[in-house]
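What follows is one chain in structure tokens, specifically the form predicted alone.
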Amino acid sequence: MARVNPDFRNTLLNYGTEDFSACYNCGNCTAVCSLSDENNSFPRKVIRSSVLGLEDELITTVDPWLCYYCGDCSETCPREANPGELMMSVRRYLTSRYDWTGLSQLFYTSKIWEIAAIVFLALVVLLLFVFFHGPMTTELTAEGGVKLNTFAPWKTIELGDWIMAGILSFFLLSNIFNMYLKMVVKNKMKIPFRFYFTELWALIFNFFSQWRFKKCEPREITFWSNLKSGKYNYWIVHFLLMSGYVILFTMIVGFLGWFQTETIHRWYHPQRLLGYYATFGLIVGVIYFSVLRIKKQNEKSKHSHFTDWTFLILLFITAITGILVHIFRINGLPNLTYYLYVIHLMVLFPMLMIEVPFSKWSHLAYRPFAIYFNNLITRARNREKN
């Protein structure tokens, strides 16, 4: 028999949801959802588990991650129970349950903890530069650029990047493994070993494309008619934001010696084009989603958690300071380049350390893995039936 937590409603309120007790389980939310199907009938099932306090049942379900929050369920709810916002809050709650360190819970339920963590990590970066930076020379390169690698040698920064990436990978992958234990192992699903390989394509495809976001837009007859009419705006901008972040992170961690160079390449060089694309994607994405949240004209943007704004602000400052460092460097402005480079890393480091394993960016990993796990579970159940 499922164990009931009578205080579970208050738990979810701490993660940003509004009072969802008005729901009387009519099922309208599931009926209008374009992503719900016979195997995963959300949000109705998730709401019911939340209302009844079936916490253990909720932790083992994949359904909250299959929702991409189009807002249709909240717009058509006859009781104004706002199921879309509940699903978002449940995802925050589940993130804290996968995280074995307890940091996600602190960051999602306390503004003070998140701000303090950001300030602390920023000060760590500042102190490292205060005591270990190289000469702040005003001598320029033969091309007229700033000698940034004299002040901050790329090999030293790269070593720090690798250490950071190792820490991030450890926490994120261990949390994903915890997610796997709760969704697959705890449900006592017997997954044939070959399924893990045959379904791997879905994980890769959905991580890089975030294609299910597209299904949340009102659709015309063909892909091109949707594109021309602007129906895929949300997906396109989200893809720009995500791809820009992935490119920037890859260049910083894997190719810093190529990216942080004192050579001033032509504007059409791949190094500069990739940097410009990443910056464009981040800035456009941040502005687009910020405007939506400020205007509150559609359902998916009416309710903002404080961590949503923290994420957008950090991302915007990271993108702006990064492109300014590039502009100052190639135009031979040494002091501005050095100081802004430090500020850039003081924002970038806390953003990655907090957002990737414990907060908003972790959802980019949890969503495709949830689809992957769901495919494994579905195929295993179909195999048992046959």
Given for the second form:
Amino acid sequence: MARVNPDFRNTLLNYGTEDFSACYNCGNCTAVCSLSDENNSFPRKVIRSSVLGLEDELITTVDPWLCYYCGDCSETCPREANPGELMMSVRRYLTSRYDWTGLSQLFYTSKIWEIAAIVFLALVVLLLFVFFHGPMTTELTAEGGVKLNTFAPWKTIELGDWIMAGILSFFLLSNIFNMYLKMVVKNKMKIPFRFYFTELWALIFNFFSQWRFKKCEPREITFWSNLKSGKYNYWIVHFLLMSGYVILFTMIVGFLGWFQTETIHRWYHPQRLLGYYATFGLIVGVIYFSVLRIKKQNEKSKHSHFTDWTFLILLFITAITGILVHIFRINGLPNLTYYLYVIHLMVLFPMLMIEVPFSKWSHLAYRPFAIYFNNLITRARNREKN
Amino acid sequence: MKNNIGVYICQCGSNISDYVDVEKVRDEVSKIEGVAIAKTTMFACADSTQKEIIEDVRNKKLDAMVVASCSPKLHLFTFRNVAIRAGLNPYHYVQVNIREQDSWAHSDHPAEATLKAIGLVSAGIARVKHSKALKSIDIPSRNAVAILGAGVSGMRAAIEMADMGTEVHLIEREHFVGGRTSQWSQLFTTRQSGEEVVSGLYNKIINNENISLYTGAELLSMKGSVGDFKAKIRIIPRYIKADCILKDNQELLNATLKAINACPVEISDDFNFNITKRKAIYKNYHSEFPECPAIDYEHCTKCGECAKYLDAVDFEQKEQEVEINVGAFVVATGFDPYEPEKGEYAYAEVENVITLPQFKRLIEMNEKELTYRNKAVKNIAYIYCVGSRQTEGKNNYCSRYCCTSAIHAAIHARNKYRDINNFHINRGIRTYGKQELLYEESSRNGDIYLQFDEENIPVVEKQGEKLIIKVKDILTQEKELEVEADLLVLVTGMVPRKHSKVSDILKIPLGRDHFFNEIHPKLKPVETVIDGVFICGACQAPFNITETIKSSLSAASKANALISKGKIELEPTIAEINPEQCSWCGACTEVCLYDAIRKIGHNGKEIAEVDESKCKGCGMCLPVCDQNAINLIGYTDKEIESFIDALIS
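Here we have the form predicted alone; I need the corresponding form predicted in complex with its partner chain.
Entire complex below, previous chain first.
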């Protein structure tokens, strides 16, 4: 039997939610939500669990990950209890609960710890370069480019990338497994083994498309009219940002030898085109979302937790320094290239290390996995019913 | 016998004429002997028709009128007034209902409806032929009132009536005024305390020459009737001289405190709803009125300890009986809080279970930290609707004030003490009107609301020092939840006053909820079926203070309007005894609800006599009279028999 715990409200307040206790359970939020359905009814249920401090309910529920924060619920809440922001904060809370190291909780609830961790990891990168960098040659290549692979041989950097990717994957995957334990195993559902394969499409499809995100817009309006009136802008920009990020991450970790070359390829070379597309996606995304957060006009951008800003700022600096490294390299400015390269990695490394397994970036895994787990549960439940 | 009768058949727009052939009715009834004129009319109640009827009466010298239209509840007095303006006695008018009892009821059978209308109108004509001119009964009235209960309701009514020039006898059973309101601390919406509200009223009462206040006084008996009641009051001694006024007299105050200290008698303190003890000499709070302390007549042993410190103690005072003569009563005796049964939510079995009134006193008594029985209280659970809204039990009604009151107390506790958690276990919150603001404030404070229904009531268990309350919360998919609490407050409703003899003495009927009953909840909300007896405040139904004051003001103005003219006009349609036929068997007195029939001597025999000022003309005595010696004026046997004859012929 669950014990009511009013102090839990304070826990959630640490994760950025505004006070939701004015809620009087009318259920308006669930009624206006375009994504809520019979199987997954939210936000009311999530709010109720939060108000009563039913942590077990919250930890085992998939629902917060099925919400993409269109803000309709907060806009129409008669008590201004801000259900949308609560759902966001519950996602932050869940992220910290899936994380078994406790670091996520630390970073989400303390600005100081988050900044200290960033600075520490940046210094690690700096020191590695101070001690292990290659010769800072001012000699240029035949095409007039900087010899970056002399200063930072791609093989060495790639080794570092792999180590980093290894650590990231370890934390992220173990957290996802933790999520699986809480969401699926704790629910005591018997799930036939084949479902894990037949439902895999949901994981992959949703990872790349964020298809449900698009559904936040009212269903009766057609795809094209939504596109024309700008209702899909958010989804499209988010897609640009996400795809840019995935491309860059793949090139850096998987194909650094192909990506970090001294040869200056022609502008239409896939290496440069992909790089430009990805950088464009990142810059446009960061600016678009930052402007929305500053303007605070639509509901989903009204409330910014400090981790939202940390993420945008780190991403912005990474993208800008990346562009500059590229410009300085092809224009033959060796010292600037080297310094910028070090700075670029000093931002990139902490960003990935902190954001991917422990903070906001982790939603790239949690969201599609939640849909995947949810499909498993729903199918198993329907099977039981029949 | 009237034989120059005017008959008007109303179409009521089309309400009647769509189903009843009014032309045919007119043609038929105009053939009846004695009918001088018969007309149909679009709207009988319209101004132009009223004028037309008046002219007909004057020009054709009509001696009686019949209007066949709607229910007499709607327009009896309209047409009686038409008769008066035309110079006809209003009792020569009979209204026939051919709308509610005919056209509306038989809209599927218009032909039969027309026949029924002919019958009804003919019967009305037959009845009016035998009508007699009647005059209203005038009885003298004293412009004096007895107000029972000096709570906020009684005090407010007293001030109002005194200001309008009525002599007021304000009678309070306790030794101090203020009633329940003086027991509450901060009040919503004004943030005044109950003590402040009471002080404001008391100062007005004490400076008003028209008001006599009796404390420690109780109504013993009542005789007479409206305009001229004689009431006996019993006053118990206070054992303190009236000049012992503590206000601004530090020396006297100290002496009083010493006297209270010295008193060896300890009894449970009903001012604090029995969660504390008090002495036999007492004063509930510093600014309580009247300013002098009092000695509990019932429990004092007259040991004399207090008299050693306080000279004003006077054991010579005796119980008194006073008789007053008033024109009306205003009853404002208030309510009792519901007392849960032993074991109801562990009440009286587990010590940290208390009622809402007790909790309010507890907040008032604890300054810095909230403790109950020396244990700190942080988590407070409230179970709502205790003793209210029972579908099985006695109290089916909603007491209306308790949701607001509990939430208000919860906010008060949270503001006054640190780290309080409130758990409201309710059956739906009913904080209507402005009180909704409190509900909102409380939820924004972080109070937790759980909701149960009557089929699944919460279960209270004791685990060590703590209470565990199990609730099936219908706001969380009926999930079974647990609340851990240091204190459980049972939110109790209002019930009628225990041991109240007032309803027996004044013969005020009780409603199904056992509160005093008004005649009509909307149209006559403070009047009772006993002429001259008015009710107001929470003796009538659960009311909050605002509603109480509103009803006390209406009772005050109704009472004043009734008795301040010096005479009261009563309906003449009452029972009448034929002294020749009556041989006194007493059957009529037994059935009389209003105590209006008494035995008198007449020409050497005993007969019954009707008290004109008490009889309501209900007719209960008629059928029990063997000798057929009783007639109801306006409904005499002749009138009713001819009515029936016409209807069936």
